[in-house]
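A lone chain, given as structure tokens: the form predicted on its own.
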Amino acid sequence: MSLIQDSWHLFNRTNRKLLRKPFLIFFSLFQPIIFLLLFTQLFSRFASIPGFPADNYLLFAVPGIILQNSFTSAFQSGTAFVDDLKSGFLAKMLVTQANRYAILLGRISADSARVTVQSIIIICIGLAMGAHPATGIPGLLLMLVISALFGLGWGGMSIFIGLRTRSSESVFAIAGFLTLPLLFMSTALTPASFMPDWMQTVTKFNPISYGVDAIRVLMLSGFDWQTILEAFGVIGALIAVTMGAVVHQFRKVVG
């Protein structure tokens, strides 16, 4: 019970620790909000082109802000553990006896559920604004549930830079490399078939775009398991490489 008693104390005091510096979680949801609400108004007219997927810009494009923001949100985790390692409080960590591997449970499930967080916020402001889901609450719970995994995955990635590099602007300087290219090479904004065909074949290997379509769906049409379990497959492949490459690093650094 020592990891599951300790990775909670520790999960509890990230999540404090959060809540005395609320103006974190409104600068990581900006962006979100600004796509949310400027560029569905400005890609509005999307909606009549032939072949758009969706009556309405905005309900095409909340999938995509909602997957955004657990891309751009997971981050926070590598520079959050580079505060930890620079403080003292990792080393401080390593002279108690609570359970080594809490450290690293507990900071990666806070980092999952102020992202769920953000995604209800996010499909909250959705919701005023019209985006209804066609598969209802289950659907909307699906989405949460997609959104956590996906922002794990990415956080893991996040955590293994920070230890690694241990360095809060190495992180930072790799997010802002990778966001904005994965994101707009993903069908988060724009259907994969307005794209060029170089740009199509990189959405196939982009992990933003398993995880919007399968949001999409949820949001427009239905369960079609298909799209999410082939989402899951994708997501899950993702938490494996990125939280073993952690677990790995977590090692080196405490030995």
The other form holds:
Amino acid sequence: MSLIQDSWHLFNRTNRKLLRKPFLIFFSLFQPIIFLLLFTQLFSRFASIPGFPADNYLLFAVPGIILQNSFTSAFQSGTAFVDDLKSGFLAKMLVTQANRYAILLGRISADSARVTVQSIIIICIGLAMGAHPATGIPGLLLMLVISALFGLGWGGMSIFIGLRTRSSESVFAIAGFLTLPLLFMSTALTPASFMPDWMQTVTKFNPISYGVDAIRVLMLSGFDWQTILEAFGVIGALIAVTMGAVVHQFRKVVG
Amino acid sequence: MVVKDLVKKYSEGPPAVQGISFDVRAGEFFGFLGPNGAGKSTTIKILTTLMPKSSGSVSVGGFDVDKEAHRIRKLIGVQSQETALDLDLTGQENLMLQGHLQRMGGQVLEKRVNELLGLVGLEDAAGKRVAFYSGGMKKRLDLATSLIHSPKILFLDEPTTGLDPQSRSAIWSYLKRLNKEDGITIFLTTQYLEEADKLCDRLSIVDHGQIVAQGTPEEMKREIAADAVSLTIADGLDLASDNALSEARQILRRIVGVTDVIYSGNGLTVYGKNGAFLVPEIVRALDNAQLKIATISVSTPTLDDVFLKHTGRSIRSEGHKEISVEQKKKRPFFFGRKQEVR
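Output the structure of the form predicted in complex with the partner chain; the preceding block shows the form predicted on its own.
Let's see the whole complex now, leading with the same chain.
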């Protein structure tokens, strides 16, 4: 019980901090929005190539951009953790009676909430541009769940790096190093069938592809449960691995 | 609070704490005085359940630090060396959050927050984000957050380091009040002599992870039982060579009434019953030996002298420089009494 209560207070703390700096939400959304606007122009002719799965590129791109945002946004979790570690605020929380895992849970839940809000904004922009999902409101809700869980998995990765290296620079460097290759070598922006063979193979091992594919079927066709459950399986495994690593590293740090 | 043979080793370097023992009684104001790197922060981290010890036994409030850490956390308030506040939140929000984490809520918490804002004089700034606070305000707020759950024992790791004298004396007066009026046991680390001297009922002087002296400030100073005459010797425009210093030391030791002469910083410190009486003797003796005094001052014993006596160094040997001969040249030569603040 105390875990939930303590987490709730720390969840509120993170959200309050974020609301004090709304430009942070804006800047982390800036890139996905630019991508959305530019890529839909740049790749608009893709839709006329035979074998392209969607009627227009916008419908195809919105799911990719949603995932890209959960992916990049997740790296803020790690840097925020490093800040608390360095400022001594983590130590300050640790000498209170609060449950230690609430420190993790509060942070993670707030970050998932942030990703969800950002996904809603992207979906709204997509709707305004004419990207109406085939599965309606239930489909949209499921998209949000997938993007939040995906953010949770990558957020775990960034928290692990942060706890391990104790440096925000490292988190940023690794994030910058991973973002573009992983994004382009996934199905986020291009159908797998358009890629060279070796890249198609990489795509199959890239968790981003699974998240994107699930959101994409919800956007384009309907509740294709095989694709959706596959995504939940891959994202679930991602969460298990990264969160396992986080808990392990967190135990080391808090002694 | 009882600490016995506490040792903390890190994977690299020498042990930070090398077998220290002390006890703090309920209601006492206890100090840990020592220079940077003496092992003060490490000790406080172990006592506050933040760091596991390597060996020895530690109990706080009667609870074992390894087995009953959660019970200890209920009893203690901690102010760390870094001012650990959330800069994005207001002063009031920081206090509320800390209260929530200490399992407080509702009107009890609200009342306590207002009470503490009053205590540290931050009512007017309560709604401002901490990022806009001055260093002194942050320290005061940090102190208030560590008091939110009315702890029985308060740990303070260098609470006034880096503060201006005014903020420092403000913190001192809160601490005195907490100790005397509310009966809170306080464990404080500091590198400031005046702080330890003014506040602490008893203290340990620590250096290189070991306790070099322990007792009340008065006891320790009485142990020295002498005034200190500090002097530096000039050689032309420069400070004198080591040879000249050791020659001077030999000469000074022979003066009647001198109990000890030790090297300190780049000069000598002479201990004797009556410092003011000794000055003319010292000047005469050195003059006869053709040694020129650059600076000389008399002080009654301080805790620094206690530290000096046990370690051969001054706590403030870094950063605290004597007036050099070059600077001296611009002013008429003088010597006289410089009474240090007690």
